[in-house]
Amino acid sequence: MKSNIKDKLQKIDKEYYSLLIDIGKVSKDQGLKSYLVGGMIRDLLLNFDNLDIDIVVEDNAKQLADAIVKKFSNCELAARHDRFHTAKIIFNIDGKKIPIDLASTREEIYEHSAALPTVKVSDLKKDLYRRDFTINALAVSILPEDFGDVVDLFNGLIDLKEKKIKVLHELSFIDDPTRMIRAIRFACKLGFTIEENTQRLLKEAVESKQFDNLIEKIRGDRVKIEIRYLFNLPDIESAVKAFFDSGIYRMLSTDLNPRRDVVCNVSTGDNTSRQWLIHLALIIKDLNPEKQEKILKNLQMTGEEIKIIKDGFSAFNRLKEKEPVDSIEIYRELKNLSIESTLIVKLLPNTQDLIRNTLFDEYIEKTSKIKLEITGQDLITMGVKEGKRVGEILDKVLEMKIKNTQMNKNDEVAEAKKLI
């Protein structure tokens, strides 16, 4: 029975549905078939919502792109990779940029585990069937005459129902490891199991030990992007489970130790894109600085992202070698440090202890906030020269502001007078 999706995509955001039916018109007049695939579909059927567009082309994502951005003046074409046959254009509505990732249909093939494959143009069937999970092996028409009719090709939809994740092939993560970790992040995101066939597939692979340390082995970005996926799921206990009970975890390094204790719950505010360094410190707090090292340099990390976990096992050695710790102590430590690294010194071991634990969560909702209404400006008005010395004043009133939050500017001012 042919199923279609055509009312649950009148329910995304317009300007998004619009673009699929005016995508699908370029497509038919190119005597193109064009399908939307990926995530999208898969969390439509679940009604989670995700607007990332992915356009298979048979068989000439190129030609497609060249259309698309003829036709609309409103849209540019972003990068082309001719390599993977790919194309992202960019339509600009009302200011807001909404990317389009195309490709031709293509099947995908390695020369040995775990390499980077030789991509060439397919059918339809073959570019589905190269994909990780049968639910996230789903197309669906953006033709205008069967628009919103999926094309299911290997029961993704029953798996859906019984929510399962399942590899479409015996060798899905030989050929491609990075995927063991996705199965791991999507059962644990979805609430779905691995189904049977595929959890032996991955504790034969992960037995198997020629994936151990795999991050010296190809461009450990790609273990990285899995990483960061997983260890930013809202059930961080069930992720972190998840990725040392299956054995995963040996794709970073055989050193690990599969402790219990680097599971918590943490909250970096608004910002939760950067809380899996935070996940990530945890679990490898136990190596020596040389095998941290190792690590964070064959996951290629960025500087931004080493420095916010150095940062975090500077401030907690440093806190470590003194006793006792106050307020002010904490917060000369942490100033300059950014949420994901005070939580990292938080949350390593040797701070666990009650007092530590008040005064860093006193840091975190309190101190880090209290601000002085004197400014550099003040200071210099009062005859201070600029410079140095006007920092460490500012520090000096700050410091006694943190000890008595009831001062007010005159006070500052006060205190301020009597530093120069």
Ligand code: CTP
Given for the second form:
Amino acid sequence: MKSNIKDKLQKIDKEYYSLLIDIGKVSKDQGLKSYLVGGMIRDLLLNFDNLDIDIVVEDNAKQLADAIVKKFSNCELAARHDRFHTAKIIFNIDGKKIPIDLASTREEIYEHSAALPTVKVSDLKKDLYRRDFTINALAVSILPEDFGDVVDLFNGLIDLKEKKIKVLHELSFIDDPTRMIRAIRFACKLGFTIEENTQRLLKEAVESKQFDNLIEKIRGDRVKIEIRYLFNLPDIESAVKAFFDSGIYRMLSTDLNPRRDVVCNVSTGDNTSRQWLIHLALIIKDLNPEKQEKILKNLQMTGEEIKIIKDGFSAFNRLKEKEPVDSIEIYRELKNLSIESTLIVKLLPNTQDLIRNTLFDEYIEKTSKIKLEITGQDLITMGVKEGKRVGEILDKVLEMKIKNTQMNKNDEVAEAKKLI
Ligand code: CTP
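The form predicted together with cytidine-5'-triphosphate (CTP), contrasted with the form predicted on its own above:
Now the complete complex, all chains and molecules, led by this one.
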């Protein structure tokens, strides 16, 4: 039976829906067939938000991109990669930028495993067949005459209903081993199970050992993207468990120790997008510094990301040397750290030590939020010369306030005066 999801598409943001209608019309005028593909369809059918618009064009994305840019003055061509037959256009709607990826329907030829494939223009069926899982291989027409019609050549709709992660062909993981991480990511995120044959293929791929220490051999940033998604999942306990139980951790490094003591109560407040760094740090914590360095380098981590992890490790080591520590010592070590580095320190071993743990919680929840009412300017007005000394005095007064949180502005001024 033919499925049509126009009703679901009508529920996405108005601007996005209108754009799909407009692009469909231009497509028809150009005699090209265009389809929405990828994660957006999957998520739409599962009632998740996803406004990542990926369109495939049978068979000329470049022609469609040019025609759209010509027709709409608020649309610009942001990128075009002729080698990959892709283009990115960006609409500007009342100041809001909406990017849309266009790609010609293509097939991928993997000359050898894990390498970047050679891309060749082909038809929709081959384009969908080259994808990772059946639930990600659905397409939806955006042409005016059949807008919303679902093209389901590999039973993706049934697998979505039955909550199954299933590869399209036997070589899927061999062609692209990052799909192994994707398999457990989607399983954890969506609460799906990995279908039996797919599980067998995953196990065989891991046990073949050909992907051991993979990040040393391929562009590690592709693995990093998947690790980031995996360890940013809300159900981090399942994510880390699956990462080790499946053996997929070996792609990162065969030196890793499978760990079961996953700490789940990590809260980075509203900003959860860097939570993955905390888990990566905890996973590599037992390796020697050279091995840690190698993994971070091979994953192509940015300087900022590496700093977050290393700051956490260094503060932890310094505090370990100073045992036993009090709230002031913890404050001194942690005051300049990001929340992620602070949580790395908190979650590293030794946190079974209850006193320390309580001090950390106190730091995160209370101490780090204590602020002085007096400012550097106040001190300058009181006669302190502008410079390093201002900061030193403020710091000392803050330490007093940490010990005595009842201090008000007058008390702060009084303490500062004693130090001048
Ligand atoms: N894809 C694939 N193999 C990969 C990565 C992606 O076959 N290693 C295909 C899938 O069909 C996927 C599409 O490319 O749906 C788009 O990839 P991406 O944007 O990375 O993932 P989404 O499925 O859109 O999901 P998410 O946004 O959650 O990453």
